[in-house]
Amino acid sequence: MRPDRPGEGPALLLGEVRTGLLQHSVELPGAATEKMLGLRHGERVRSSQRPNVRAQSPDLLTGVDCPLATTSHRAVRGVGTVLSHAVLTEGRVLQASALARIAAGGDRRRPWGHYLAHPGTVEVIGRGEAAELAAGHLAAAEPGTGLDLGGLTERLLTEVQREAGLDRRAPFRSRRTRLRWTAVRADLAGEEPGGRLTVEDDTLRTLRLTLESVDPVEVAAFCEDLALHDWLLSTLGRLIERSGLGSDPGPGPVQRLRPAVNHLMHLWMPGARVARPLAPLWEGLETRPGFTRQWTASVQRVRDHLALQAVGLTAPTVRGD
């Protein structure tokens, strides 16, 4: 990799976001949230009330010295530090987010003091181009080898959930989801700016961003917003599937859909905190696959069913038709 040049911004960012339901029976109030996210003594939890309630822990610093995945399987070593933090939205949805800025290093490892002076930066020792390092990160098979941002976010999520103030009685069952992402400067990728989201399996999504300029804070915030809404859409879909809606004519589906109404439906607010330069990426996702279109259709289905139950027009009452 060639060194970053002044005014150009980082050539490459690697990141991962894990999203799940807070293991607590009710929405966590503000004071308890600050205590739970106060992960560094003396540093404040950042919070805001509009357009929704969101709190973010101070950044944590983790030292790494490990191989970096490449699609060419070339031996590339990365040394430096990774930034991570936890985010709680509306006292209900918890996320852990990790970010590493990849930069050119020398041909040998330097003293730790050098890396600590550049928080959130991992320097490359050896030959490795931005595009192949990005592709290697997205294709990384499993945790435990290389730059394991997934393992780091999983540990952070678990650590926060162990906070003594949580009663560990979540109002419904849900799965954690993972968003593994990269952001490469367009001039190095040789491509037009844009993004490509891929649903790899039930819980893993990958996102490849190509941007004119790469701002680490703005890109991480965009990815956390996308991960939050992908989790909401996936979780609502599973609740509907498990409810028996469409097959069970009795009151069972209403009982089983109650958590969706009480805890999820008011959380949908895509792009509300995304920086203006990245807003077109959300507009692209709204066109295809159509996040809000899918969400609106699912919510309307739930509300229609609740309305039918309320006026007694469900299957048992119309069986003579």
The other form holds:
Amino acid sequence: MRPDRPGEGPALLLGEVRTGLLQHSVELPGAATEKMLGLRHGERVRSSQRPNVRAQSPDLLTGVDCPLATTSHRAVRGVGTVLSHAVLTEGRVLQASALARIAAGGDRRRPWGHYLAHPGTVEVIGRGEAAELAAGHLAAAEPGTGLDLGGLTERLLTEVQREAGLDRRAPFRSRRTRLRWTAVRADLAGEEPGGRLTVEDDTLRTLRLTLESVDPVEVAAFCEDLALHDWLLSTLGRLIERSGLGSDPGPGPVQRLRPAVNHLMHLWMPGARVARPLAPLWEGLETRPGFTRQWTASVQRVRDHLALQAVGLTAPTVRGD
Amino acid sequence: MDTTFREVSADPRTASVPLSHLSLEIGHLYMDDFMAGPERLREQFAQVKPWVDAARAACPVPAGRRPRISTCFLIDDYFTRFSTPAEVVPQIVAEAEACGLTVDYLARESACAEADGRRPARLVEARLVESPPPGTNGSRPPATATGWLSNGERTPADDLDEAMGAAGGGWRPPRETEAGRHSVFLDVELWDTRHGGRTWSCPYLAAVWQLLRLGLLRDRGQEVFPPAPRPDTLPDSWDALPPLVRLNPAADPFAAYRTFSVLARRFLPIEHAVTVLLEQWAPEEPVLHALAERARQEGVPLPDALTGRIGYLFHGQP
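For comparison with the form predicted on its own, please write out the form predicted in complex with the partner chain.
In what comes next, the whole complex appears, and the chain from above leads the way.
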């Protein structure tokens, strides 16, 4: 792998974000959020109120020394630390995000202090091209011996919720989603800047970004924002599907859609905290497939249904048929 | 038109601390030393003096600059309580002076655990990042929960039964992760909970002490113990003495780019443990960067690895 030269910025980032509903019956208030996300004594939980309430834990570091997946199945060893943190949005949606900046290393492992002086960086021992490592990360099957950011984020989500004294009575059922992502510097990939989001299955999405410059903080924030909105979209879709809207003429769907109205519908705010250089990526996703278009259509459908129920129109019409 | 918006609570902030070039530890007082009387103290200072002079002369400072060097002295009031500040502090100052040494700062070891609502030991614990033996891929939880930290892979516990069955054939030796040809494996006890609460080990507190001297600890972005001026009257209880006292009003700053400790040989295992611990301690990035930047501006060489900033001399007497 070509070394990061001073002033050139990182060549490659690997990351994963897990997103899920906080297992608690009500929105978590500020003080409890501080306690839940205060994962490191002596460090602040970073919080902001505009344009929505978001709190982020201090960064944690985890040491790794393991093979990195490549598409060519060539053995590449990575040594260093992975950064991770937890994010809570509007006291409701909990995310765990892990990130490793991949850099060139020597031909052997160096003293551990060297890696601690470069937190969040995993150095490649041996040869490994950025594009090849990115592809390997996205293609990685379930955790084996390779870098396991999925396992790390899963454990973080579970630990954060366990320590916080939550009542574990979530207002509705939902699934955790995973966004596995990579960001490669465009000049190394030999491509124009852009992104490719793939819905792999019900819960797994992969995102491959090619960027002019790869800022770890900005890219991770973008991926967390994308994961949050993808989860909202999937979760609202599943709630509508389960509610029986469109098939059950009675008041059932209204009852079943209430959690969506109470807990989800105000959370849509794509791109709110995305750095300017990355804003075009969101714009791209808004054009195709059109995240907001789908969200607006779903929300409108729920609202129309509620309105019809309120004036008592739906049931008689159906019965009249 | 371009507008910007910022929320202060969303930004991390970190205070910088005044820095010397070198923090020179000239002694460490335990109850036994104190019980042996002032002669013992004088003997120790006399023994330390030539090495302190050597350390001053060896302090790396750009040509033409005055080296900023502060001295410090640590009192063990954590594991045993003895005498009072009113009695001990003037004695230390006088005996040091008699040997041609000045004690700039005096610290209490118990403050490395907790004092004035600050818990430096917890700050250090929060940033321990274990050095991963090969094969660590992020899926296992960290093992610091046990209160033990090693510099490698322990002999696996499940192998013991096998070893019995196979007449010792299944036993695997421990291995130091960064060993050369052979291992020097060390497993350090960080704390125990025998007396209800957590009692930190001596090497652990010594590591905290090194980090305080290196200016690397922050509590929510703030300096942990800003040095307090010497009280007009020294108190009769250690708890009433500030955690870190500036005895010499003209002293250079307490924290420094590098530390040097002149210690008796019996401290060697403890300081080996300190090394194992600090090699697995991740500093706050902004603090680390600020230090590196200031060192660069001053033209002072500063090693990346923290343990490279720590120097020792072990002398052969008690």
